[in-house]
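Starting off, we have a lone chain in the form predicted on its own, written out as C-alpha cells.
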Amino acid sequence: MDRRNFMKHGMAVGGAALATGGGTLAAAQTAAQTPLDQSFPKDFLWGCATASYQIEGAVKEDGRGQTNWDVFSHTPGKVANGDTGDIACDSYHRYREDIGLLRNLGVKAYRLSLAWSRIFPEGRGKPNPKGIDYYNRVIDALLDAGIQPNVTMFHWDLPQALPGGWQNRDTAKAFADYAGFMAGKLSDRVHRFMTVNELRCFTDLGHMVGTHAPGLKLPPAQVNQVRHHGVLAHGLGVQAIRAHAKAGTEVGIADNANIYVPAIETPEHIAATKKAMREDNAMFLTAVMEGRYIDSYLASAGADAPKVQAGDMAAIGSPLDFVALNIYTPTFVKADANDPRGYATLPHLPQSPRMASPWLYVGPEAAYWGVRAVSELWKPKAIYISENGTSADDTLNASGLVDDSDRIMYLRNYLGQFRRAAAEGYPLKGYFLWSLMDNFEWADGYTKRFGIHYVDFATQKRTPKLSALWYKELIRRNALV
C-alpha cells in the first residue's frame, strides 16, 4: 500500500472510529480543555538578584577599598578581554533605574550584595560613612517601591588589605564584624540576610582551580583549611547578625551545592541521589547543616583535613531560618554496587544539552531534586532559590529588541520543576531569577549574558528582554506561562 492509500485507508478507519465513539471524543475534549493548574503558592516570593561587583561600578568612589576581584580583573590575561568590574553597570550611579526595572518587573523581592570594602575599606577597623548612606538609600529606594531587600552580606569581593585573605583564619573573624555591624544599621528594615554566597566558588575556584580571584592553585591540604575558614566565616556571620539584628531578622546561606538528579525515580537511585549530595558537599553545605564534617570526608582527605579549632563546628552548624540554593545544572547519578560509596556520577556527554557557557548543562530536573534532597536530608525551615538563569549570546535584533527564547526555554523547564517541589509539599518559599540585567560574569568579563535586560556597556542602556516580559507574566498570574 502505497503512502496515499494508505492515509486513505487511515482516514475511513478512524472516521468509522469517530463516528462510533462520539462519546470517547466528547469526552476527551472536555478533558482537554480543562487546564492543568499551573500555580504556586500564594504568597510565593518573586524577585531577582545581582551582586556588588557585577554592577555597581564607581571602584574608586566615596572610600571604598580595593578588593581581591580589583586586582585580579587587572592582571592580564585572568579576565575575558581584559574586562574589569571598574564600571559595570555603573549601578552605583543608576540604582533608581535598576529599581525601577524592577518594579515594571512587579518582584516583590531583590536579592542585593553589600561591598564590604565600601563598608570597611581595610576589611575591619574604622567604618566608611559613606559607604553606609549608600546601601541605606539603596534600600530605602527599595522598599518606597514597595520591593522587599534579601542582602547578601559576601558575594566575592574582599578587601584586599585583609592579610593572607581566605588562607587566613582572621578573615573568618573580620567578615563576622562587619557583618553584624551591618545587619545592626540594616534590620530596622531589612528581615533577610544571606550570609555568603556560593562557598564552592570563592573558595575552590579561587585557591585550587585558580580561575577566580585570587588565582591561586593551592595543594589539598592549604585548600581544605581555605573551605573551612569559609564555612567558619558563614558560620561566625551568623552569631554576629543575631546578636545584632533586630528580634525576627532571618538569616541563612545561599549556597551553589552540588545537586545530583537520579538518573531513574525508582527507591534505590533515590536513595543513591541523597547519599551524593550529602558526601559531595560534605565540606560545604553539609558541614553547615550538619555541625560536622562527615566521616567519609575526613576519611578521604586523611593527612590534608582542615585544621579545626574548639568551638569551629558549633558556629558553622549554627541554626538558620532558612536555606537558600543556586541551582543550575545537575549531575545525574545511579546505585551502584559496585562502587564503595553505593553510587556512581553520570559524566555529561558531548551531546549532552547545555546553554551559553560551557559549565550550563540543562537538567530542569536539578530544580526539584535540590530542594527535595536538601529538604529530605536536613529539614531547613524554608527554602529559597536565590539564584536560577541562563547566559545566553543575546545580540539586539533589527528592531532594537533581544527575542531570547532559549532562556524563556530554560527557565519555563526549571520553574516547572520547582514548581513540582512546592506542589508535594517542600517548602519551598521563594525565587530570585539571575539575573536583572546583563553584568560583569567574572572570568568571562562582558562575554557571557545572564540579564533579562540587554545592558550597552557603551552607553548603560537597558533593554528588556523578551525573558523580561516572560518573566513579568508569569509573576501577574502566579504561575507558569
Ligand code: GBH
Given for the second form:
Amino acid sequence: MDRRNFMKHGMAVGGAALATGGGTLAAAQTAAQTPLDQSFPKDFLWGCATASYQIEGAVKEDGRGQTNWDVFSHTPGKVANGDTGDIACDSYHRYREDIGLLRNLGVKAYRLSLAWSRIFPEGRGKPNPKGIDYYNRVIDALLDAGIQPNVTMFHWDLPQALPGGWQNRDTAKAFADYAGFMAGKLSDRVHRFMTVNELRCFTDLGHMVGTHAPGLKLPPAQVNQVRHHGVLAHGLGVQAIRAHAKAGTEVGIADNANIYVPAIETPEHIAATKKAMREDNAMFLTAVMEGRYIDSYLASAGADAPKVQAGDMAAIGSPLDFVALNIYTPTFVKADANDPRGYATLPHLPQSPRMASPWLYVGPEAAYWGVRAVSELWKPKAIYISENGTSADDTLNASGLVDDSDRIMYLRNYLGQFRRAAAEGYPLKGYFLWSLMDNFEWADGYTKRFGIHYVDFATQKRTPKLSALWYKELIRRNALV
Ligand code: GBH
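Okay, that was the form predicted on its own. Show me the form predicted in complex with the named molecule next.
Below is the entire complex, every chain and molecule, led by the chain shown above.
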C-alpha cells in the first residue's frame, strides 16, 4: 500500500467511526483486517529446479561418458562420507514419477540440466543417440504433463575426456558445439535455454579453492584464464544456440553473482551496493553483461589478467533474452569514504543467522537487491530466479512426514522480497525453487537436503515435505501464503 492509499484508508476509518458513534472498534478491526496485497504478477512462472549429476544416477548407462564429478567424487576425501552421484535420486529411471511430483505441485515450469557426456561421451565428436533419446523422453513427458521445460546446458558435469578441462580454451569451443547441437534437437519443444550454471562455482571452486571438481588450487593467472574460458563458453554457447535453435528461442545464463545488500536503504549505501555488485562480479556477470573486463578488475589483476583473443569479448557480451540468478545468501555493504573503492563489504558475524549449510546466511533482502541491482545496472529484458532455496536438517516424524517449518520460513521471507521487486516493476518473470527433491549436494554429498520432497536414498521413496504443500498453495493463489 502506498502512502496516499494508506492515508485514505486511515480517513475512511475515521469517517466510519463518526457515522456509527459506538462502532469505532468494529470499524478499526475491519481496517486492520484488510490484508496487504501479497499477489505476484499475472503469468508469473512458478517452477522447480534440479541438475543432471545431482539427480540422475545411471552414470554408466546407455553410453554416458565419464565426467569430472565422477572422478572427483570417487577420489577419497573429496566428498562427505565418500558419497557419489552413481545412483543419486535415480531420476534417470524414475523421471516419470518425478514429473508426477511437479504436476502435483502445480508448477508451470521445470528447470533441468543436460548431462553433456550423455550426448557426447568424449565431450565432442560422435553424438550418442541414446543420450538424446533420454532427454527427448523427459521433455515429451514434461510437455504431456503441461510443464514447460527450461534447459541448462551445463551444470558442472564436464566430460572427463576433454583434455585440460576448463584450463583449455578448446573446452569453450566444445561446449558451444554441444550446446548448438542440442538446441537444434530440442528447440521445437524447449523455448528457454540457460548456457552455464554459476560461473564462479565451476571455475573458482574447482580451480582456486579446490573443493569442487577437478579439485585444483591454481595460481591467480591460471585461475583468471579458467574464468575467461568459462565466460567464453557462455558467449560462444549463446551464439551457437541462436544459430541452431528455432527463431524466438530465449537464451540466457544462470549465474550466482555475489549479491550485495545495502546496510541502510539510503542513496549513498544503495550506490555503494551497485558499485560492489558490478566490480566484485567483474570477471563473471559484469563481463557477460558489458562485453568487457572493467578497468578496476584489469588493474587489480595486473600481470595475472586473462589472455583474451580477438572476438572473445564480443562473444562474451552477446545480447541475452534474459538473465537468470541463483540467489541464496547476501553480502551487506556500506558506503565507505575511507576505502578507495568507496564501499566496504561487511563480514558476517558469528551470530548472523544461518540455515543448515554453514555458508547459507539468511538475508531475504538479497532477493530484492539482486533483482534490483542487476536490473538497474544492465537493464536486462527479463530476469528469472533460476535457483533459491535452503538446506534443512530434515527428519521424518512419527507419521513419516517432514515438518520443515525452517525451510518455509526461509522461502516465505525470500519470496516476500522477490514479490517486492516485482511489485516495484523490476522485470522479474519467474522463480525456480531449488530443489524439487533432496539430491547429491556436491562436496556435501547426501548430508545436506535442499528438497521440498524428502528422498530416502535407501529406498528412493519421495515424500512431500510441509514446504511442498506450502509451495503448492502459494502457486494455487499466485500469492505469498
Ligand atoms: C547452487 O550452488 C548450485 O547451483 C546447486 O547445484 C546446489 O545444489 C545449490 O546451489 C545448493 O548449494 O562449503 O563454504 O566451500 C550454490 C552455490 C556452491 C554455495 C558451493 C556453497 C560451498 C561453499 N554453492 N558452496 S563452502
